[in-house]
Amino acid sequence: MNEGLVADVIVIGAGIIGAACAQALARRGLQVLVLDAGLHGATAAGMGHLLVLDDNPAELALSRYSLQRWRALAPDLPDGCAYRNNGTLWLAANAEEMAVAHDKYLNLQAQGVACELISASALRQREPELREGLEGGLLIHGDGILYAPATANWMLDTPNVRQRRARVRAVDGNRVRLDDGHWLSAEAVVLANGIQANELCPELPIEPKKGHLLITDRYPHTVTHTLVELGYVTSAHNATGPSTACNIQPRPTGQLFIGASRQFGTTDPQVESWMLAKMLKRAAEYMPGLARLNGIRAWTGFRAASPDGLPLVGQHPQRQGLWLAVGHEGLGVTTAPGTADLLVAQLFNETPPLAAPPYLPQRFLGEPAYA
């Protein structure tokens, strides 16, 4: 590290984006300074849903990579983590959510990505709650869950990991200007807070997504496998009006998180009883049982999204020494491994362990202005 650096790398974000790439850069040697200002984003309110996507080539590559690698990190995780390989099993109301769930299944097979078609019957055999008349389904074997601030604190507590609560106001390059006033240098700065990083870099393309989520009471043994209705792949890229879609998500503890919904237009953290009750009425359509149970907590979180659901991934083309790894909606936990290896990659000149440009900044922020 050059004297008059207060790191290798600083790190603006201690969510489970940032923290991951402050991991994967500490583990390459590297002294990381990670700056956080404390205001619990989308790695707090979410639901540590780990799952394959497949809406287009890039998003199933960086998933389906960033899967294996959870998995590979599972035996390290520690208890509080709570990592379950439990599946997710996608719900085909109908004959013509069938046929794309037939179309998924053929799409990720091809890939080697585990998973088989569930017939009506076979539906509610694993799940007895689920309402009758369902079509099928089509179970994703590799798909996990895990409790994402536990994640990122473990990943933080990492050698050559330093952390400091504070808010920082600009960036310029690879120097940060923080709330007291103060400039501090590295090497590199990596922006990784969700949808804070507009604060900072206007210019980046980034979109708040509302989202609600309710937490019941202990259920035990009322769920297996995480629950999403396949019109969630219509509803989760629903550009413009409010939508919802049943995701029941069952914790290790017994309790059910009920998603999810999606607002944009708003920053308004408020828990708002109309969208909330519409969430709620969708998921109990698909899981009638659920009338029944006691919700103790509802909340609020925005997810980071790009125009094209994919993150940003590399330096930023217009200022040199800047990184990003911003913009990944609602899969931030999901591929949180994939997005710090292929930022390492590029930050070391190495090859990346997939193709680097589907993610790159430049598809939004031109090509860069410097050698």
Ligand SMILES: Cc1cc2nc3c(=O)[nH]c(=O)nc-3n(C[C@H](O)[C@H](O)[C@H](O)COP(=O)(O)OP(=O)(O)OC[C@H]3O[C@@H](n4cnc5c(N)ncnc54)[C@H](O)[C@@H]3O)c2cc1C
Second form
Amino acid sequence: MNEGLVADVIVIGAGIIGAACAQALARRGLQVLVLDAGLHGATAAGMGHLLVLDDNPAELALSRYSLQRWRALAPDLPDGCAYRNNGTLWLAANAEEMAVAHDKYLNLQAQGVACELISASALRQREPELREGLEGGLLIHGDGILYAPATANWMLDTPNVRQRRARVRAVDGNRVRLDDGHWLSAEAVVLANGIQANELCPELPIEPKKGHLLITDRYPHTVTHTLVELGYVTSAHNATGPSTACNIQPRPTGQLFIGASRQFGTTDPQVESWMLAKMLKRAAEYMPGLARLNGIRAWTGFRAASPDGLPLVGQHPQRQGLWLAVGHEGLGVTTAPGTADLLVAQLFNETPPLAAPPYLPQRFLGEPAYA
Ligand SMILES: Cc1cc2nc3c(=O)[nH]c(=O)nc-3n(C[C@H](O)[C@H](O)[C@H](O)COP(=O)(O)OP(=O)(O)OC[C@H]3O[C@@H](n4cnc5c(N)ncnc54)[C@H](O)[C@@H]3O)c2cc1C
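Please give the corresponding structure for the form predicted in complex with the ligand, as opposed to the form predicted alone shown earlier.
Below: every chain and molecule of the assembly, starting with the one above.
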């Protein structure tokens, strides 16, 4: 480390993305300082579903690679990270959605993702609480779940990573100004502060996408896989207006997470009863017994959405020394290891494990203004 620098790399944000980047950089021998303002970020609010998504080839490449990385990391994760390889079961309500399941199956199989089409009767055998009359489903074997806040803490607890509670008020290339007016410098600064990224870089095209979640009391063995309606792909993930989709996830505690909702154009963190009711009604349409369960807490969180749904990973083209790892929308827990590997490869000028161009910031910010 050069004299006058507080670290080789300063990472802004200790959510799952900042933590994964910090761990990957530290494992390459760099001294990393992580600054976090202690705001309630998306990592603490999300579902922790690790899933391969294939809305487009770049999303599939990053999620598929990241799932491989999570499975490789799994033996090292402490119990508190609550990692389980329980698989995702995509639910088809009708023949049209079963056709979507079939296309998805072919697409994923072609990319080497282990998956299986499930008939209506096999679906009820695997998940007896599902309502009768569903058309079938698609099981993705390698998907899983984890508890993201504990996993981020585990990543930050890596030799060469230091943490400091501080709010960054400005960034200038490889320098940051803190709340108290002090400037800190490093060889590089990584911006990984989720939905607050625009506060430090107003030019970033990131918008908040609000989500509601509910957790139930403990009902062990009610559900085995994470259950997601196939309509999620069209009705919720890509929608611009408010939307809900059935998403039921069994926690290792026996509790169930119930989601998912999406709303643009609001930063109000209040739980909205109309949206919560709509979301729960949708889930109960797939699993009628849910209506008898006791929900113990509902909350909201904000996903940092980019215009094309992909994260921005790489050096800021106009601010040399500032690296971006932002805009992970509803998939940042899944894609944290892939993001970290992409970032590290670019920082070290190495060939990345997957093609970097679809995630480069210049697709929104223009070509680099430096050599
Ligand atoms: C309801 C919901 C459900 C979700 N479900 C899933 C899911 O099932 N699977 C999945 O893969 N993803 C899911 N996500 C998405 C996932 O949670 C996010 O993509 C991911 O957590 C983003 O992590 P992050 O580190 O970028 O941001 P955050 O977790 O928001 O962390 C940003 C950090 O930056 C800090 N910070 C902000 N500004 C400053 C500043 N100026 N100075 C210092 N520190 C600062 C904050 O304190 C915060 O700790 C969900 C999100 C939501 C909201």
